[in-house]
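Shown next as structure tokens: one chain only, the form predicted on its own.
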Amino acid sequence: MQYDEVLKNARKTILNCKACPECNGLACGNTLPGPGSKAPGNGANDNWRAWKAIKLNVDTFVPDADVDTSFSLFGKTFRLPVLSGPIGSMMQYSKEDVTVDFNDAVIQACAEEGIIASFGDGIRGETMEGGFASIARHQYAGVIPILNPIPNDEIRKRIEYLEPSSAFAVSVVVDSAGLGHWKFNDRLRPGSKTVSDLKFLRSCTKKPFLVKGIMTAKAAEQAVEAGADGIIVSNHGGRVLADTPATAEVLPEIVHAVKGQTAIIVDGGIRNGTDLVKALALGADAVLICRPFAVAWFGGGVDGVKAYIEKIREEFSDAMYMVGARRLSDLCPEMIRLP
């Protein structure tokens, strides 16, 4: 299945959403993937845009040899470095909730495919149920369920619910404590969470710990103080906050902070694999994408998936030789020309 034909069945069946050919958060005005949005701003394209001003260095003047795209994190080898990204409901994009659908079909093409996928708990509690079941039906161990900022013990509760499964990792997501949509559920109201907290959460498991929203080096740091084995730097799409950085902005400083001590993931308006290759070349490990995985579920199911993740592939294995690398290993800032 070409990408172009995925692109036109999503047009057919999506709803509120262009399918665009390349998702840029200008058609649907920064409102989608989720619900809960406040800022007025277009942080999607902020975040877009950021990394088109990013340029690539051409370098052929290396040894010729096969590009090696391979990933390991936290103990486990992956065909490329790139998560599929957290959406804890579909309502937006359909007359129904089928985010349970949708995270079914995603860890299938990504355990396909060989990438690590990610679901969000949600409000539902259907939807971290359907999460934990397609797992176990897929038997995949490369998958990292991410949760909110509810009460402490509520997320200890879905630790302890998720530490038997075969999932490869757990995450809080602490921005979401800004989405407005959560603000009117009593019980589970998200709230911003100190070091402390994080590192009770932290010590709830066993497995690989990761904290979701990560915008300064004083906030990575102190993930790394409370005992994140990963942060991932990511704004939620822009839409928690008006006028905040790109991630492409503050993820060198990041970098410089705690490079080497946490695994350092970067999410935000990456959708190609020139993308891939410039946030690699500042430092990041690995990147997380999210709104086209919607897209392209809609546009081909799980074939339509496993194009788009073929995709990327293709674009990050010819950016990689283009600039003269040739693993992972390889990628520095001097493959790319900042702004």
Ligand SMILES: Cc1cc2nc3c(=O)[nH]c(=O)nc-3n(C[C@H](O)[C@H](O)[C@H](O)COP(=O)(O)O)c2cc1C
Second form
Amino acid sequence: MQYDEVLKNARKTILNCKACPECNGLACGNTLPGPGSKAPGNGANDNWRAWKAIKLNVDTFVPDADVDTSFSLFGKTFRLPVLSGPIGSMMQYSKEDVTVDFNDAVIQACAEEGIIASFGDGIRGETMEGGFASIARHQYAGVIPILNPIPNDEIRKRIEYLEPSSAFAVSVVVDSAGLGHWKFNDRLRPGSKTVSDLKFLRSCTKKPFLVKGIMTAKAAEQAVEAGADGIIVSNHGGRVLADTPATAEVLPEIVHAVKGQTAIIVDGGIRNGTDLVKALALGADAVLICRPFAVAWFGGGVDGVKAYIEKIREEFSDAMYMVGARRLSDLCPEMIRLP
Ligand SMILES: Cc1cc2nc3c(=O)[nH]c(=O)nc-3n(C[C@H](O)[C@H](O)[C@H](O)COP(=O)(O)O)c2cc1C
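Now that we've seen the form predicted on its own, could you pull up the form predicted together with the ligand?
Everything in the complex follows now, all chains and molecules, and the chain you saw is the first one.
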């Protein structure tokens, strides 16, 4: 299935999203509920523009060899350093709640393409249970459930529920404390976490533990202090606070603070293989991509998601070759030009 066809199909069914040729946060702007950014709606576009402002240096004075895009995390090897992003509720894109079907298709597509899938636990238990069932159905361990910052005891119950699954890691998303549309729920009200909260949550699982929603060097150091095996540098795609810096802007200082102590994953406006080269050249170990996976699923189900992953793989391999990188460890700051 061609990616152009995926986009064309998606436009027929998806709500609140124009399935733009490249998802840049402009057409959806300030649509919340919906897939956009918190008012005034610039966050997703700020992220996207920051990657576009970084340029790639062509370097073909290197030995000719095939490009190897394989990537290892917590002892498992994947085909690409890319994670599909969690969407806690697909009601942002649809009148029906299709979240469980979406997660199932993404886990299948990621398993077939050999990349890491994640899924959000949403507010309803069914979403998490559906994710658990999909891991078993597709017999795929390359999955990371990403849990919302509800009260610690409720997160502990969710971690204990997921622990027997073959998911190879678990994550808590701390910046969802800013999700306004969740505040109505007393029992599962999301809120901020301290280092000792995170230490407690880390102790609830034997799996590698990641903290999502890190935007400063200090927060990255605190996550490391709490025992995080990985962090996801993220401003939630501009959905939890307006006027934050773009993730590409804060990544270098976070890399400087914690590189080598924890795995560093970054998200926010990363759309194609050249963005992926830029993120890794800046020191990220991998990237997470969210909104385009929703569009790809509306446009073609499992095949649509696979077409998107294949597009990124080809672009990434091509861009690595042209900046003179033959394996991920070759990617370095000299290969890019900062604005
Ligand atoms: C509709 C929608 C729902 C989301 N739900 C979640 C969620 O449940 N948990 C989470 O950690 N992040 C969630 N996110 C944030 C994304 O995972 C990601 O951090 C953000 O969108 C930035 O990536 P992108 O620019 O590639 O979309 C959501 C984003 C969107 C657009």
